[in-house]
Structure formats: structure tokens, C-alpha cells
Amino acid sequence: MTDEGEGGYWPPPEHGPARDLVGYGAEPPVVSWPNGARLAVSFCLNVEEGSERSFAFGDAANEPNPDYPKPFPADVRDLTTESLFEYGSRVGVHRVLELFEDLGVTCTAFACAVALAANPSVGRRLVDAGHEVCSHGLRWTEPWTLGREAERDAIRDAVRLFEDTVGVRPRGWYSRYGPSIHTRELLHAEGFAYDSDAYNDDLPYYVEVAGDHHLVVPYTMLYNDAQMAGRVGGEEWLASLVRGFDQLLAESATTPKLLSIGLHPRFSGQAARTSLLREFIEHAQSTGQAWFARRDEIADVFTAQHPPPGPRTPTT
């Protein structure tokens, strides 16, 4: 690995893009968010279920048990596991739709073009409300487990069956925990707007890309419900969310920025986690300085203000 600037990394050419650790630094850009609102919130919904791992998919592994982590044999089918994740698909999704119709709030669904086929009905309803559709890939499979053609191929059998599902093609993308160091390249190829595949902003940027600009949607772990899985109990994950909008909203004072929460079905979607859920909701609309925002939205809003540096070039 070389270094060939202030904070910058660029390893060989094999290892994948160059990092950036720089960043905006201490000029962030301002942006304007619609209605005069200081911070964007972007729920980031997960459908994931039924594209999960399984011995009953032909996988090499079991999903583990999202709530009671258990050893389980891979070349049994891990029936418990499948109904824990089948409560997301059943019951859960409808929940956390219905607290969002209720409040007025609209999301970016991370969905796997897989678990929108098993569960056509979800995927109406994503659309039918007014929610962003952003693929999470076929299944849920880490993107570095394949080659690059592989993957390209798996991107665009994506697309297809998101098309055949919903009538929608997904603008975003979000790679199941991260990227391969060939998946914003092929992503940009086949024309997506932007993806989500890093977790080190407060505001969208660009990347060069092939020697053209490709805009980022930061996302985050922090906030996630997933930490409600053995690791938080649910009122410190309420009390990190609230801490983490009073203080990006005091920082947006000057500069406007975005707070994303990934939120999954089978966990947000039990009844004692999404009144959590209301509770935050709540307090963030009783400032009256919060945009609830799907993710395209806020490409689109700060792609306006901030076009890139070159024009994209064509995808054929």
C-alpha cells in the first residue's frame, strides 16, 4: 500500500478503489432541505426475508437465530431460525407500514429482489405508499463471495426481477453489509443513481468512478435495530437514536445533515419495538425540523444543489 497524498490511501490496483480520509473535512457543503427542515431521516426498511441463507436454498450454512444465537448444523434445515425470520414477512413489514401510514412518514426499503418475489404483496404496498424501492441485491449474499462477472450477472437478474415484482427499477443500491471492490464500478455501469455502500459521512458525496462521478448515500450501523439483537436492550437503542437526532440537529444549525436508521421486519416488527419506534418518531416530527426522507429523494435534493464535477457519461 502507498501513500500519495494528505490522508489518502490508494493500494494497488488489485486491491480496489482508493480510500478517502479527508473527506469534507471541516467545509462541509450546506445543503437546503426541502420545507426549510435542518436534519434529513432516512428510515431504511430491510426486507430481507426469504432470501436469507438456508440448508432449504441449497447454501452451505444456515442463517443464524437473528434473536437466540444457537450453533446449528448446516445440512439440517434450521426450521426455527426460518419461522423467527418469517415473522418479519407475515406480521412485522405490516406493523412498521402501518406506523409510517399512521405518521405520515415515508422510507427507503432495502429490499432483496428474492424476498419482494415470495412476497408480492409487500412490494405493492412499498410502492402503492409512496416508499422507495432500493435493491439489497438478489438474495442476501455478500457481494465479495462472488467474481466479478458473477456478480454483474447477479446485479442485473436484480433488476429484472424487481421490473417483474413491482414494475419499479431500483435508482439505489445496498450491498448486504459491504461491497466487493467491483461493485460500484458495475453499479455505475448499469446506470443506478447511487448507492449506500459506505458508513463514513453525515452527507452524500462523490466518488470517481471510471473516470466519470458516482454519488454516495452514507449509511450507518449505529443506529441500527439490528443492535436490539442481543446487544442493546430496546429503550438504550431509543435513547441512542434520540440522543443521535437532538445532537445532528444541533450541528444542523449551520450545516444540514442526515441521520439513517436500518430497521428489520422480524426485529422493528415485534409490537414492543415499534412502540419504540413511535416514540422516536414523535419527538424527531415535535421539533418541526426533521425531513423524513426516502434515500432518492435525498440524491435527487443534493444532486440539484450540488451537481458533480463532469457530466455522467452514457450508459448503453
Second form
There are 4 protein chains.
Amino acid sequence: MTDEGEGGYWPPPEHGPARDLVGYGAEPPVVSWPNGARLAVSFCLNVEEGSERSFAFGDAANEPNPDYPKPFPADVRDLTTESLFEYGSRVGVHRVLELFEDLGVTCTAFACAVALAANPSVGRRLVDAGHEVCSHGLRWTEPWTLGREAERDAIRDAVRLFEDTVGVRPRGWYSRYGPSIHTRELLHAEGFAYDSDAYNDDLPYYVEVAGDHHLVVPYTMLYNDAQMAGRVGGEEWLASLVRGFDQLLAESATTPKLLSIGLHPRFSGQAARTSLLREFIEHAQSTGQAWFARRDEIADVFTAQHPPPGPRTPTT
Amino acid sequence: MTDEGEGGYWPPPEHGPARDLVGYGAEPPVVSWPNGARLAVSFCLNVEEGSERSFAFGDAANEPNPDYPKPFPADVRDLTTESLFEYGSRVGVHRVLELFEDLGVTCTAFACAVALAANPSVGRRLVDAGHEVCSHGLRWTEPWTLGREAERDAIRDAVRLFEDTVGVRPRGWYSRYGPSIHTRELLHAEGFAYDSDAYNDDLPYYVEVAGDHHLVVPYTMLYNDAQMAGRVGGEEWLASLVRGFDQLLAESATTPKLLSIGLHPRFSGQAARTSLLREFIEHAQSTGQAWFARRDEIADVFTAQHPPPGPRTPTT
Amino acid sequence: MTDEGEGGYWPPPEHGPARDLVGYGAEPPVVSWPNGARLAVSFCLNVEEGSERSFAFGDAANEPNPDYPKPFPADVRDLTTESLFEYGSRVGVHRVLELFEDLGVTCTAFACAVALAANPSVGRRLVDAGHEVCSHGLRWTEPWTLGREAERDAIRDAVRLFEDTVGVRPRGWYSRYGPSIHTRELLHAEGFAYDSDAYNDDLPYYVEVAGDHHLVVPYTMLYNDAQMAGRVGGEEWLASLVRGFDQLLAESATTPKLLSIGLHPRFSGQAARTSLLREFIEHAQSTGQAWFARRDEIADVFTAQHPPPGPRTPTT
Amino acid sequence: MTDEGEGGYWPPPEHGPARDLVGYGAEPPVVSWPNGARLAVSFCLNVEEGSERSFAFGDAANEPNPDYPKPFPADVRDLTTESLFEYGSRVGVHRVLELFEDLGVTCTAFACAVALAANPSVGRRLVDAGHEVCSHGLRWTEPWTLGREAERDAIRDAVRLFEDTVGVRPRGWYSRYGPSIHTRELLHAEGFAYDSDAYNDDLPYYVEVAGDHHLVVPYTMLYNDAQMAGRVGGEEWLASLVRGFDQLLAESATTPKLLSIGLHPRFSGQAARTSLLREFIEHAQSTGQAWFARRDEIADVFTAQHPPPGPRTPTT
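If the one shown is the form predicted on its own, what is the structure of the form predicted together with a further copy of the same chain?
Whole complex next, starting from this chain.
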């Protein structure tokens, strides 16, 4: 058994960002959500169809078919999988947005810039309805393959394309699986208000980045509709959302919390699943204590009530 | 990050058919189904057992066992998997057709020509009961491996074998996973009225093929009984069908839609699953607003009400 | 597209037993089960723990862990998986047999000879309670790797070990996945009354073997408790059994059928699953129309009512 | 078919510990749990986050992402998976311990020493609340790769680190998947009171180790919350726990048993799953017959009532 480092077994030797296994622990901070709401519910609608990996784009592989797993060659157009993704952009995203508009819910779109270029009407509908457009990158890429400089350029390219397509500079970033060891530092330097590349907490928190404080609004995979892609059925997924909401609401009597729910137009935009989503929202609304929040709103509320420990150092 | 094409990031460089991520968007066309029905339900019965890949046919691999995944050599008869497929042809297809006849439901058979050659009585029963025989190809093949000329020959071989076995020329085509970049153009040239190689919409639509308009009647994997092959349980599958039907029916108050449900005799022809299917059909029938339609009927109704934008150019 | 054989596309070229995709079709034979019962329920208890592949036996691989899939080296004792299998022999088989004795159910044990050698008390308990001991082979082997002569020797070795351990010569055979192209012919020559290497029917049937008639009592994977090994939950499995039973019972009003349910002591012998099994049996018994039958009894009843078309030719 | 050993087919040739497929069989011993309780329920909380394999630690592979399976390179920090594991240590473990404290449940922590070093407050909370700290090793390792001497050193290193972090020497050991052929012998020589490297029984038992008797308190994978990691839904998991409890409770009228339930902070510490856990505990408590026991207590009670057959030989 090797001895890790000189002083002991923890922390691991450095290869990038330090790990923090402690966090808030048993005493998370108390935050007050607007209008006395106890639980913030953040729907994250992954608007990314059209940006997935495909031979048509010259990528090294076609994205696997989520509904019908099957080995498929990399150097052939996989028209089946392409078509399945297209459902999200052509049909599914409108069904979900229709539901949100009908029930008065605002959300954050984790949008790939190319997906908005492929279907500009979606970007307009998002902005018109008051949803946040958060950057999910340019296309599906693997940032750790780029190197620091090229990753910075890709971030800037994505920002420019968002400005071109929706006229808005995103304030947040959520990496398609997953960030590199440089991502957070680059995002901070580019002035992003927050990132969501974290699955390790129920509340926003600060991390030290380049001597400054950087805000993280954490996300989760558990309540993600991708759980239904060949893994669990819809009734189980709905039950999971309801249990998660009820448990967090109960805890929020003392320390208000955040429930993040990841959605994909190609999944939740299918009729059977939009039906599940409606049922969950109606349950949450029936309590009168849910705040359907954009992540930039969450970031602003949290920062206002819990400013970073020291003065924020301007970065170049 | 590379710049895709000269003008920007979308569309991807050409390697075959262009992608359309926009579709009807928020404003699908209004179609009136016969007899005031609001929702068209298209059962697609995949009559293909006997045509699956197997060492007995000299194929490069045995089809994997859907009920009991297990690595198996390619150069040995996998009598277990063969037998499991045979259940569909010997028993399952009759159980499903019996149910359809009992409840007055007509459907489209996605039939492989060789499967009908292996069990001619099934072809006769399909035709006698008024079901549509749509081509699912000759056998399970991978069209993208053939090249354009050989694929055209295979399409013509399949058509001839359908004429030999059921005396009918199919008007539609649905590729076993999945089409090549030539398939749609070849089908249009051969005079097919529609194809179902699409998963990207809730309604039929036209695409431009060789300067002409070609009708697509889209399909879906979501409500497919293959979801039950080691992925979700039957009760979850039934719940998914009921939710999908109810949601689409609600939407059909303004824009009537299409619900496609893929079935396989080796899956839905098992007693426990036929029981699920009966329960769904009885639910749909209880609303009095479902039209259990053949896909060629759907194509005809749609084309009559929404003729293609320009005159259809005869193809050779 | 190649032309299969000279005359057409079906049947496939010969590489062993001919395939039959037709079977009884829409008109299965009518069989009368004893005492006016309408539906025969055949529990097949796979008594095989201890015979699975393992490095301890010098096998080329350890059997994968069904409850916790994980790559594991072939040349190391996988004590975790071994222990998990042992549960079936030490605890699970007794819990299932206790339930059967409590509810008056008899079954067929698909027994590996080595599993009975490893735990002789199980063989005695099976025989004492009136269950059938059907051969599931000597150990878990892959018959297609042996060649015809060695496979015949392995069959004879297995028979001898059954005679040594339980004092009974098995009348039936069910191959561990799966039979070779020689298996059925060898079993017929050795005088077995039936085999269950088929998943393609709801009723027994004859196949021609070496110019004679051989009885097949088909099995199924659908209702197998292995479906619960990381695939579907227990409530879904129970629902599947109840639906299958109810559907087949309804059909049995005109043509009595057979429901086969595969069980494994390491799965169904776990307390939560024995609870599911009890609930199913009580449901079936409440109808008063189920016959919990041994497969040799089923074979005898069927053969008596539907003797093979011609006289059975003695084989050497 | 080879002849295994000289005398027959069982046992397998020796490559380490002998297998026992017989166990208690149909006649398990009768044990009386404290206070007339009929069923012992042992929650095993796997406190291991931070000790999983990762590139940050110089391991040969990153631990796969349990919530989002995806191939990932071995020589890159997988910050997504790291973050997901961190949830268990930062948030999840406190939510589960809060629940246990609220409902008066004590448990055994299967703790990796490095996980406690990474978050010392968790060790303190475990000890303060009266839970047992059982060794789950130093970090996630594969003991069979070490060799006997290095494995002994690793065991001693782990013990020292437990003494440093929580001030307690563990009395039990549970190997991260899985033990080597030397593990049990080494643990016995180091004076451990029991190990849980077994899945083959419902009650503790003795095995002969180096001429002495060694106590095994068996564990199970069936009721483990890892079943929910992409396999079955939460409602199915809860139903499984309730069925398992009810069945074992019924059996415990004559022979009291042990129900082991494995939990992981990164799974059961997610809000939706803590809700499931609460529901199960409340069900068990409502019977008034459950003893929520530490495994060292179970070992002590069993040993006192069923001392090993002969005098325990002191080991070096």
C-alpha cells in the first residue's frame, strides 16, 4: 500500500483542482428565497439537439442512440439517431415550453450555441418567455482534449454565437460531460457569474479560483429525465421527483434548498413524458411553497445574502 | 474549435441528406382524421422473425438474445436465440392478430419478406384481416454496407418476394435499423407512397427528394414493446402508452396527431404482454376518439388534405 | 443481396437442425390436463449453484456476478460471486422448497449433477417431496465446444452422477445455455423422454429426430426470476406472472396451455422474492384451475392424448 | 468432460479457501436477539466517498460514473464523477445520519480509512451517535493484486489510520469488492472479531481458519441501495425492503434472522432516497419486533449464545 503524499493519505496529489469532501457539512447556510418561498426548483432544459456528435459534422463518432442501444459504425451517417435527436428540436422543445408557459414556470436553458443556430425560433421563444439562456458550450465536445488555449477560444466562440443567435451573453456555464481541469478558471476569467459543473451539493457555494471567489450553482443527475432512457420507467421517475421535492421541502423549513431537474426536449418532449412533468409541476405548485427559478436568479439571491468572504478581485 | 463550413456552424458539411431541426415547430398543420376521430393510433407489427441475422443464414453474427443478453460466438448456431425468435412466428403473431380481430383493430405490418416466406399463413392472415403489409426489407440487413446499386436491387428483390408471398406490392417502407444515405431517394424512385424512416415528428411531412416531394410518416421508439426487452417492466410500458395517448388526445383538440406503437410478435405475443396490449386498446377505445389506422390510410388522408406544395414530378 | 439456396430465400442453408417457423399456428391441439384443470403451471427450479464456472474449477472464466456486474479477472478466485451463488444452495433452495411444501406445489428441478454432489441433502429433499429431477447437465458447460463424441460422454457422465446422488435416472434434459446442433439427437438416442431446449411454443410438440419423433416440452425466459437480476423490479416481475397466468387461463377455456416459470435458489430463495412467489402461487390457486405439474407428467399426459404420428423406432 | 479430482466432481481442486455449499441447510440455529426482538436489521452505511479510484490518486482508472455510465479516459481527471461522489461526503452522509438520529437507529459504518481522513467530522459524528466503525479498508483497492505480505501491511495501515482518525480500532472488516484468498486468514491473525465478506447466509456462522474458528456475519447485495444506480427505481427498491423484512420477520417466529441493508451516502443521501429509507424504517418500527443492530453487537450476541465448537486458539 503506497503512502499518498508525504504527510498522509489525503488529499490526493495535485493534478488540477483540489477536492473538497467537507462542504457545508451538517450546517448549511440559511438563504431566503423570494416571496417567502421555501424551496427553489430549477428546471434545466438541455437545448442541445443538433449539436450532438455525428459523422455529418466530421466527429470521430456518432452519438449513441439513447432509445435503442446498438453498435454503429463511426464513418456512416446514423440517420436513425439523428432523427431521434431532431424530435427534440422540431417537436419536443415546443411541447415542454408550451407546458411551462401554460403553468407559469420559468427555467434555465442549458443551450448549445449550435443548437440555437440550427433552430433560431427556439432561442427567440426562450427569451420571449423569460427563460435564462445558460451556455452549454458550442457543441458537444470533450474539453479535456483541447488544451487550455483552445478551450479558452472555444468558450469565446460559444459566447459570440450566443450573442449572434439570441442577442444575450450567457451569465452561466454548464459543461457537456465534463469540464477539464482548466474550465472553471477560464470561465471565471471570462467573467461568468456562475457555473454548474458540480453535483456535490444542495446549495450554491464559493470556490477559490485564481485567488478569487467563484460561485457554483450545483446540478444533479438523479432527477434528470435521462434516467428514463432505458433505465427506469416514467412512473418511477415521477415518484422520484415527488419524493425529492417533498423531502427537500420538509428540510427547507429550517434551511431552504435547491432542487435541480434536468430535462431534454428529445426525452421530456415526448407526449408520455410531458404528462409526467405536468403532474410533478402541479404537485409542486399545490404546496404554494415552490419557487420555479432561473439559475441566474438563484445566483443573484444567494450572492446578495451571502457575499463572498473577501472583495471580488477584478480579473482581466 | 473548428469553423463548420464557410458561413458558420450550421448546417453540418454535406455527407448525404440535409438535416432539418425546425420542422413544423410551434404550428403544425391541422388534419382531419376520418369520422371525426381526434387521434390516429398506428400499430406497427414487426413481422420479422426468421429474417434476423444468424449463422444458419451465413451472416457474420448471430442476432443477440434479447431476453438473456450473453456473448455468443458468431460461427455456431445459437439455437436458443433462434427458438426465442420462432415463438413470434409460431405463436405470438397469432395471439396479437387474434386480439386485433377481437377488438376490431387494423394495423400496419412492418414485414420482412423472408419472414412471410418462412410462414406464409401469417401473410394470408394479415391480408384477410385487412391489415397493411408494409415492407421492412428482405431480411435484417445493414443497407449502408451495400452501396447504391446493390441497395436498389435489394429493394426490388424484396418487392418481388412480397408479390410472391402475399400478392401485394407494398406502398410503404420501414428500414430495419437503419436507412443509408441512398435509401429514401431509391424508395422515391421506385414509387413508394411513403417511408417511415424517421423519429422526428408527430405528423406526416414532406421532404424534397431529387427535386420532388416525398412523404414521411414518422415512427417512434418510445412506445415500442422492445422497451420491455430487459429495460422496463410491463406495467411501466402500459403506463407510458396510456400517458402518451391521453396527452396526444388532449393536444388533438386543436391539432389532431399520430401515435405510433411498435410491436413485435416475440415480445407482445407473449401472454403477459398481450394482456397489457389489450388493456391499452380498451382504454383508447373507451374514449371514442381513436382511429386505429393503417399507415397507408394515414398517408392518403394527409396527402388529400395537404397535397405537396408543387406538382409531383413523375420519376423513372 | 444474395439468393439463399437454389429455390429461394427460405429455409436457410443447412448447418444443423432445420428451423420451423410455423408450428401449430392458429390451431394448437386440445389437451386435457388432469382433474379438469385448465392451465398447467410448471415451476422449473434451477438447482445449479456450485456448478457455475469458476477459477476454482479450472474454468476459463469466472461466472459474472449477477447482482453486481463488474469486470473481474479470470485467473483469480472471485470469492464474492462464489459466495453469492452459495446462498442458493445453503439457504435459498430450502426457502423455496419450504414454500412449495407448504402450499402443496410440485415442480421440476433443472439440476446440475455437480450441484447435487455439492449438497446431497437438496437432492434427497427434492425426491422426498415428489419433485422431478430433470438433468441440467453435469456442470455449466458450452456443449457446442465439445464435439459430438465428447458431448455424448458428458451426457452419460451426468446421468451416472444423477444415479449416484439421487438414485434416479432423469427422464428430461434442459441444456445450460445452450444446446449444440448434436444435443437433441444425442438425447433422443440416450432414451430421454423429452427435452426443454426450446422457447418457441406454449405447448409440447414433436420434432423429427433421426427418423423418429422426439418430444419437446418448451420453456420460456420471460417469466424467469433472472429477469430480476438487475433488469426489472420484483413488483414488475410479479405483475408479469399474474398477467401471463390470467391470459393463458382465459385462452385455456378452449385450448389448455402451459405456463413455465424458471426459478433460481440464489434469486427466488432470497426472502423478498420468495414473498413474490408466494403471492403468485396463492393467486393461481385461488382460481381453482391451475395444475402445478412436473414436466415429466406433462410429457406423459400429452403423449398419451397425442401420440406421435408413427410408431416410435427403437434407437440404439 | 474432465474428472474433477480423484474421487469425483466435488469439491473443486484447491486454489484457496474451501467452498461450503451446505451451510446450516434446513435447520439453522436458534438465536435470541436482545429485548425479545425477532428480527435483527443491520444497516451498513458505506462511508467511502473520497477513497474511490481516480486519476487524482494516481490509480490506473477513474471509478465509473454510477449515475451516468459513459466511457471516460483513465489519464484525465473525471471531475464529474469526483463531484458526484463528493455529494455523499458533503451532504448525503449527514442527511442519512440525521434520519438515523431522528428515528433512534444505530448502524455499522463500512468506512474506508481515507474517506474519514478526507472528512473527519463524519468519523466524529458516527462515534458520537453510537454507530460502529467497521473497516472497509484503506481505499478502494483490489486485494488480490497485492500478494499476501503487502495485503497484511495494507490491513495494518488501515487499522492505524482508523485509530488516528476516529480513535477506535475496528472489530470487523468488509472488503471492497472483493477479498483475496488470503484476506480472511490475515484478518483472523490480526484479531478481528468478524468479517462480512460473505453473501451466502441469513445468519452468522463459523469457518475454520488456520485451525481456529472465525466468525462471519454475512452481508447481501439484494437490498443494497446500489440496486437503484441505473437498475431499478426507488419504489421497487422500497417494496423489496418491505417484502424482505416481512418475510424474514415471519420466519423469525421460529428462527430469528438477520436482514442486512447496504447504504451509500451518495445514493441514499439524495433526498428522494432518504424518503424511501424513512418509509422503510417506519414500517419496520411499527411492528415493534425489529432490532436495529450494529454488526459487532450481532457478533457478540451470536458468539455468546453459540460459542465456537472448540476453544479459541490464540493467534500471533
